[in-house]
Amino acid sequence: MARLEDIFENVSGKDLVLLGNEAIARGIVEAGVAGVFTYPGTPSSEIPNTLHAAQPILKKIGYELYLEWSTNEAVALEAAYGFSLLGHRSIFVCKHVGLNVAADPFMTLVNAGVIGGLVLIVAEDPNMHSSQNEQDNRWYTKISNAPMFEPSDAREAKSMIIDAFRVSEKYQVPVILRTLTRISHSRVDVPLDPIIFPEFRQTIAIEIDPRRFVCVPSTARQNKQRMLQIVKDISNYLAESPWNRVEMGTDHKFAFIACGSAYIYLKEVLHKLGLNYPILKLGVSHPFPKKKVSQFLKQCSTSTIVVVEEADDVLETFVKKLAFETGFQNKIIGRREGITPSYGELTVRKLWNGFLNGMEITRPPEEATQKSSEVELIFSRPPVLCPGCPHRATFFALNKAVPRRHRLVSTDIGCYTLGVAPPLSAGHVCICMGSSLGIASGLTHSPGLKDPVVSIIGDSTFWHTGLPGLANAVYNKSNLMLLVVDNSATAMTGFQPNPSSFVSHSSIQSLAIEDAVRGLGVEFMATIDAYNPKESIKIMKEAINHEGVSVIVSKGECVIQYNRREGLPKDTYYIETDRCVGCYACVHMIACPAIMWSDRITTEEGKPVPVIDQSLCTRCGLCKEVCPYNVIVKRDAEEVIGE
């Protein structure tokens, strides 16, 4: 792994070996950025993260840089162009249902126009690894008209940078940058060229011209008629861009078009089976490069065409309505025909398989064809709340409060999602982030409900997109009671700070929730210890019993957060197995995934006997708490440790 020091120093010509992610930020101070603004979301944390750990190294060699965590996408992204239009480089970056929660600005500024370049690093999550949908963003580009780059790899993708927003700048149009999660969390080796530091200079108020920026009706049609224009002279103008080129191989019985990382899939499956045809590999997908590839689709008049891209057919509609339109005879195959799976990620096995399948190709050798269909020796491992998590504190003490048979929860967006699962099972239904609130409302006001409704949202999410729910229930009067568990970080994408998180080197003072809530009228407002189940059940009694909209603020800090600055309390605890009944209630009612099985440990029945691995314990307590039989107890760790 590059160390930060090595990832920003001021040279070129070196390689590094580098992750996707810190290959773009690399390239980010590469392009002279000045503003970076994100909400994060995984696969793109890592870039703003990387960012805001090098800042110190960037500003002892002058590089001024400002990078903002805003409170939801729609927010960074207006602030990133409130920041363009002072002329400086800025960056918007968020994961693809990030520009869901952007689109309402983004849709209107594209047609609008820049003033210094804006660029958008939107990472996409096929096989949602840590997404609640599958979601192509090239459609944006068509309902849009927003240029976009398409990177095969991590070296791409830092270069690509500099051309997006020599194309943002000249055209004065936003770019997208779409990246894939196995371009954002691969290592390659990656090198480095020169950093440019960004240009500041002062921009008088006329040249903000209100009869382009200003979008009411009128001025919205002028600009809608000035964006087709520069759509096509874009066009024009990356006809030829390198990102776009064809590799003309020496069988042409099928001849392949690619993008972005498939197009890395397709040359390896093409290397494995010992085959060269030639290939249409592009960089710039929209606007869509008809000219290409019109011209590759006459070069290889006799081959079938076969089209390799990632997540939805968008590529394949376009080259087929050009086939059309152009009158090539040929099939071209693609998704449709099985090629590329029809959901989830593209990788070499499914590739591989989609041209056996799918494709008139001889089988390889049987050796070959063994290797490539072996299964994955990889072991299933669910995400679980971590040990020690202030949110299984919580949701322990909802299930005593309110037993889960008499309850409807609306769950939220975050690390606390996870408490969905047995046998916490804290949440029956979750959209996307702030939607708890909404639907959770909703709910109260169905004829015939007769069970409390719970809302769960998180910290960050409240301020993301939980406030408008929040307002909308109060004001129409819905019996609902929220749970705001409060961890004090966006634990789930990498510890960012949030609006209500404490930053100790920062002069950015925290809000506190308990008077936003207040400000919206909120009658019945508590706050509790997450890790004081006693007192957190009683509380909750009270608010679910409440007339309207009750609010708990349930504060534990994220246990590995907290840890990583104080590090892991002296005292551990450990489970008397002479004394254990073999109740398993530690298990059952709150399944923390430091309290194991001992096949050597049984009770006199001979059943097994749970036990605590201190590698994961991470000195919360809550186990304690849950023993009715009070063999958990508190003990010195190296004495448990030692023995």
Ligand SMILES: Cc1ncc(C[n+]2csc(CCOP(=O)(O)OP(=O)(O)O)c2C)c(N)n1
Given for the second form:
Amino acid sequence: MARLEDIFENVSGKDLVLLGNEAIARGIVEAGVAGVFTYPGTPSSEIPNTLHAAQPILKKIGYELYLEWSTNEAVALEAAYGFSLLGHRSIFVCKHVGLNVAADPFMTLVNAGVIGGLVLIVAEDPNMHSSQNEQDNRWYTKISNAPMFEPSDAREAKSMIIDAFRVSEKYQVPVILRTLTRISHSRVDVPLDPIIFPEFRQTIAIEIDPRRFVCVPSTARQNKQRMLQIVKDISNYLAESPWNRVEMGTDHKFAFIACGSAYIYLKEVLHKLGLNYPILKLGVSHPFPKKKVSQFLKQCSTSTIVVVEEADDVLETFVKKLAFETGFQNKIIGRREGITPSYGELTVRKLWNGFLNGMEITRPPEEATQKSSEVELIFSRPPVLCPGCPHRATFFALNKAVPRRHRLVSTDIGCYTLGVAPPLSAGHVCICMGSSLGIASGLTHSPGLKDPVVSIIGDSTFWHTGLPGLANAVYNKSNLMLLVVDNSATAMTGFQPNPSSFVSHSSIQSLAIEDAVRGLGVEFMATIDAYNPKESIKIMKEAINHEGVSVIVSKGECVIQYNRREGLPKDTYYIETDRCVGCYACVHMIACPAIMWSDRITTEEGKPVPVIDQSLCTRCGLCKEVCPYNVIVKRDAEEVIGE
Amino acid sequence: MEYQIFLAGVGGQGILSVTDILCNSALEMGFKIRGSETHGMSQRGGSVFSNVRFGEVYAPLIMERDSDVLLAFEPIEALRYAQYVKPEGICLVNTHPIPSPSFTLTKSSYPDLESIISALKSFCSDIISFDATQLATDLGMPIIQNIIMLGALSAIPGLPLTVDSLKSALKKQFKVKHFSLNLKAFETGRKTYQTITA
Ligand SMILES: Cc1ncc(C[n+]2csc(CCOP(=O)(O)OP(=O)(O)O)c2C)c(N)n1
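Target state, the form predicted in complex with the named molecule; input state, the form predicted on its own:
Time for the whole complex; same chain goes first.
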């Protein structure tokens, strides 16, 4: 990734190769944004991460940026809205499901409108590389009426930001910018444009008119009408926008309409095939550019129209509706004809194959199918809990205290979701962030429940949407044990600060999960040290027998975060292989990636012996606690590695 | 013209660092650049890839059977992504194996290297393989195997990136005190390729 000094250099015209999200971060300061409000989530996280890391550099050139790690997306959007009400440009960043969390404020604030520009950068994840669902957020534009910019690549994403603000401010509406994994996590060469410094208009009193912003029914009715008029006005304004443009072609058998990310795949396939057809490229497909599309349909009245889009068939639906209204006679093909897939991400091959369905063209080079003998060689490398992860230690204790076969575990989203895999098997259900507590509560009140119910939640998720679920469980007298796996980090998404995460400077006061739990009137609350399983097991046994809500806060800092700051501990752990009896408790109970089979040593009976790979071990010592024969010992690391 | 390099390996092997260097070298040479890489859930230890495409390119991903080079930092990762290399392309493999934690639970062991290489041959015939991690260890720093692999890549005939532009990108990538060792690693990789193909 590029150096921050380069990304935020106060120059223009220079070319850099940037990660998509770095380009978007640069675009944010090229638009003079004064406030950024976010909750992290892949594939959006590097946008705020980059800006956060660059704050000192920006400050040096006189750019004051307020960046807030909000506790969840709803709060983040509300805070961004408040910021905009005093006339400042603000940005909200989240992953696609974040907009669901923020949907309630979103649906109404669109109608009330903004004062300072407000742009929502929402990152989708087709194919669910790091997500729990696949969702096409273009539908949000249809139910909210908010305009949406849909860049085809990271270069466009960067330059669309300032235009999105122009629209937002001219029409006083929030605007969405849609990015996705293959834009956010792409690399592109991008030219830098000038940085615009935010203007703080402190002296101008801005009127926040309650007749518009207090959304009681009478106001809300006016606001809805206002919004419908604005959609029309924006349509007219964008009719001449360069983001929606026609590229003429030399052949006319087909004519393409493509939006957002699909455009580049279309260009690539046509280029590979040496074909040249007209293309209507849409960068803003909501408000639906009726004029542009009907002109194009008229121009191409003898062509078969091919709609190319990634994710759902949103564009196609509206093109077909318009074609019906305008009496277009020719064929329009798209999803039903298999041009683009209805799930997963679009790729060059998928689109090329799609074209085989409707067009006579050469086939792509045959895909090499792997023979079964080759497939057998390839083992999987799924993401796993890291060596030394405190979650592993907590789940080991849980398995000892509350046997796996006699419990129901409602877990949540974070690194600890990986604990669902055997042998830890800590989880039966996980839907979305914060769902662990609501689901657990429901389970406890279901007639016929025999087993104890355990809920698991991470620290960041606790603050995100765990609190209302906990209040609900206490209030409704659910009989459950909540394990807060507090690793002092938002680890899964890359260590963004959260209210109780580790802070190195004393100027920031972190909040204690225990205080919140106590404040909610939980009667049984205990704090445990994740790396002390003996003690943990004892307390968990008590907690699970407690009638009502019990909460255990299991503390153990994320080992990556800890070791980055403090370095590896001096002492490591070592299996005295000559004493190992081959019971395999260490392997079968904790599955630490640093423990593997020796290819040289066996027990007296010839059984294979586990060894610790010192290059992977982070020296947490959990394996020593697990070994029933005490053959895993603590030793000076230098000595062990020396051997 | 278009040229494509598919990089494959295991999280933590420095794939993104090599991606940076390739991109900066291509930028210096005035190419249009598009690429895509893994971030997010595949943490340390997961299988990761990165695509670098330059020239007349639009999409961020390399199509199957289309890459000029498969630069693999680990043998099984080479096989996992082998379908991306062109039949007439080149496959550069670091033969140093990295086992997976899943072995421990299933008690299986790392597949035999010969079988991996022979399986690779059904995807592309030009396979250059050597233990870059060993060479890096000999230089005193096992993790710079990635730069040894980059050095080997630099020797591929027809690579549109010049050695000068690669070296200047290399210089940009590392702090002054690490540069000379990385340069050595680069030269070692380059020589190794030349020796193997001589
Ligand atoms: C609504 C929503 N926002 C963001 C995310 C992305 N996300 C997945 S896990 C996670 C953080 C979890 O942190 P924490 O609960 O502290 O667990 P850890 O990963 O540290 O174990 C985030 C932000 C999401 N899945 N859903």
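In this text, the rigid core denotes the largest set of C-alpha atoms whose superposition between the two forms falls within 1.5 Å. Predicted, not measured: the structure shown is a model, and the values here were computed from it. Positions refer to the first chain, counted from 1.
Taking the rigid core as fixed, one finds a CA shift for residue 66 smaller than 2 Å between the two forms.
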